[in-house]
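Next up is one chain by itself, shown in structure tokens, the form predicted on its own.
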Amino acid sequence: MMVAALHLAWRYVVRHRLQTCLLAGALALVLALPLCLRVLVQATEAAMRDRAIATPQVLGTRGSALDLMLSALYFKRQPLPLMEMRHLQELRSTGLGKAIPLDARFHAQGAAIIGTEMEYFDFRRLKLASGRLMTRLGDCVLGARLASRRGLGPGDHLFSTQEQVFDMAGVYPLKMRITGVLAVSGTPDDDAVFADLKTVWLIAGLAHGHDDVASGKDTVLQQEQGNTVANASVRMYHEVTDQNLDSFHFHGDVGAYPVSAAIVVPVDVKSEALLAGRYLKEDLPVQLIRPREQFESLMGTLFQVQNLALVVLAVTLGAALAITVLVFALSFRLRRREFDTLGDLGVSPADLLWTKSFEVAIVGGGGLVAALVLTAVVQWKAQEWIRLLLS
């Protein structure tokens, strides 16, 4: 008679599809939430851990070590003070390791513009999918996902975004020439724009190119002791071309030029320890951090938040199960006449109990299957979502 009980339960569930779907859906959500949370935390850890472990040390201005790590490794815009190039030059002069500068202040319609040197591509093992690396001022290389999303490639152009819209005296957007597209790496590099440090300094207004002032009589206001003062009619260049390349020049001491941070690659383990000790002094304006340590601290905080969330979700699950039991109890009470009729037709009390049990099992099983499917979808898309979040 269990087959008959299962048949009766199935017919009732099919007849009341909306009620069944609502109950199964509610159970699926409360069951899937802790599972999906765990999947997302694991995906975040996997996406961030490899990059943190692969970066020995990072040099930057003294302040939040976590913000420095997020800025240097994942190109997240953080309110960090800038570091002068002289600090990077001083580290190089020790001979204890290489220093790869990073200037991540600017962006191009939401994509981070990273000013760096050629050593960065070797350090991150980035390969070209098409084109070539930067060859002169004003060139840039795009990450694979960014190039695909915007339909750009070698020979196209990309404008930097003006940081201060209402600053009439500010720096205008720079039209950069795209020389290459990087191969897919599955890291934040896929969503970034890479340029030479000098190109980023050009965006910052530390360099400029303009018409030849000395040869234009109408543009000269004053000329004395080899100095030429021009009026506002001088045309400033906002794109670097082969024709105007020689007109671009930098002002001031390069040692005072700013960078966001620098990736430090020590010569050996001993050099790494010596560098770490060298920058422990609190009176220094810069600090040297180990990204792996900051990552472990971040994940410790994240796991604490996860555990708190799991407790809240467990309470929610308990409440949902209690409500489900109440719904079934009320449903069975309202259907008493139906069950009495089945009893009059010869269905035994044991079979009626099996019928009720099968109804609960079908709804609960449907909710569990839906929860597993939802978790599988989240697991399938987790890496992509985390990469987008970190980009």
Second form
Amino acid sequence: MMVAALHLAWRYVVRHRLQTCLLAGALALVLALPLCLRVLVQATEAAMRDRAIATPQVLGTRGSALDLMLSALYFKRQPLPLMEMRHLQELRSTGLGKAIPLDARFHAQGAAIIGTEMEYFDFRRLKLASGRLMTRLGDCVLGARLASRRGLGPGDHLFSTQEQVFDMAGVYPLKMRITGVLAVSGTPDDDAVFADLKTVWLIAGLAHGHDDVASGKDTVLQQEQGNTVANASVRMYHEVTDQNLDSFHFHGDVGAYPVSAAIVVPVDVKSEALLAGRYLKEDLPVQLIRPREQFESLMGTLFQVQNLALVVLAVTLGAALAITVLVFALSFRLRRREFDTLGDLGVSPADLLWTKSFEVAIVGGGGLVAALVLTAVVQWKAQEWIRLLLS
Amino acid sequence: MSGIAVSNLQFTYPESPFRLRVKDLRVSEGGTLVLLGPSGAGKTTLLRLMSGLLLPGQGRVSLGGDDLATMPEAARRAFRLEKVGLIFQDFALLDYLTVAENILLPQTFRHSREGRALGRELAERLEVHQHWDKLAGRLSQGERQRVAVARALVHRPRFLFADEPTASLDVGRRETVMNLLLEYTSASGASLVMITHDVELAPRFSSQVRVDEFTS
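Rather than the form predicted on its own that you just supplied, could I have the structure of the form predicted together with its partner chain?
The complete assembly is shown below, putting the previous chain first.
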């Protein structure tokens, strides 16, 4: 008898598949939302935790500690007030730890260009998958996913993005030579372009070279009284070549040059405490943060928001279930004649109840399965989405 | 006794002046009875009482010697599913089922795989076989009525109750349905009770009753 009831329920659901799909879809959404929210929060925590724990301290301009952490650790694209290189030099001079500079102001093809020093690769335990690390001004190394996504490799070139389109006197893009591609690390490093700090200063216009315009007849517009005026064919980008490498030079005091932040690796626990104490003074233009603490604070806030959202979603779920019950009640009421007919033919009340129950179960089960599939998809894609969110 | 027997039956609807009193009414095994009378006379009420869909306030309705009023509800339903064929005035087909599924519905709930061949045969006899896999909701009124007739016969009922089974049919199809019902009762020994407004059909039944004579 239950088979007959199931058959009848199935036939009804199939015949009214649009309504069934809408109802199951609505149920799936309200069921999946809390699950997806949890998955995303967990993915965020997983994506951020290791890096935050692995980075002892970060030095940066006083301001939002959270922004400093997000920018220095996850290369999140947001303007960070710059600090002078001398603060980094001062920290190094204390002998309490290493300081690895980071300049994350510029971008290339949507990816952050991270100006740093060779120590960064050792600190993050980054290995090369192909090519070699940068050896001279204008070289860069790509993260694995970026290289794969853009189809770039050693020997190719990459232009830095012109950050200010309307600044006619601004810095032209730098044509960088790709010397290597890093192995997959599953961190934000996979999506970044790494260059020497001086290369980034070159992009910023703090260093420059001199093209030999006079020797190339194609580029000369006019020559008079020892002055050469170039024509419009002059390239509107910098490129460091073996020929012009020696002509590049920096002006001014390197200590006044800007960096976004610096990763600080104290010698030992005591040094870490001493450094932390040293930068507590409010009147200092820089701050030293512990990413682990910032991460825990961020996650605390995130969990609070999650709990609030879960309460709201639970209320929504309750309302959706109430509406579903109402929809079924109205549907069964409208079909009363049909059930009366079945009863008249001799179908038992138990079988009629089974028929109704199977209809509810098919719709509810469909909604549940759809919710689980949706959650599985979110779980599958969560890491990628979180990385995009953080980039 | 076999067949249908109604004795000293009294029935009223709550808060209604309608009264139905039947002292004695019998349909023998293989017998046919036509219920006649104007609209509102109580034909459908009497049919429902005789088929066990309604229970009398007083009196007795027995089908094949079984008193329906004294049966538990579950037994009465099982009895109908096994032994009673019903053709409703509004056909009462399930629109989301195919013609085949509608015809075989009693068999489905009886958990019986038998009847498919008979169902097909009935559909051919009633000229709805070409719609076998079509949804009932897409049929014309006449086709729906014929499907309802096939559904009532597919489990070879001992008692057949038909409420205007030819109302939506043209003369030719009416004859087909009537011939089928009468042949079935004659061949199987089932008892047939039918309502009709078509007085031309009345002489073909072994007994006739004007229901308005039972009501007040």
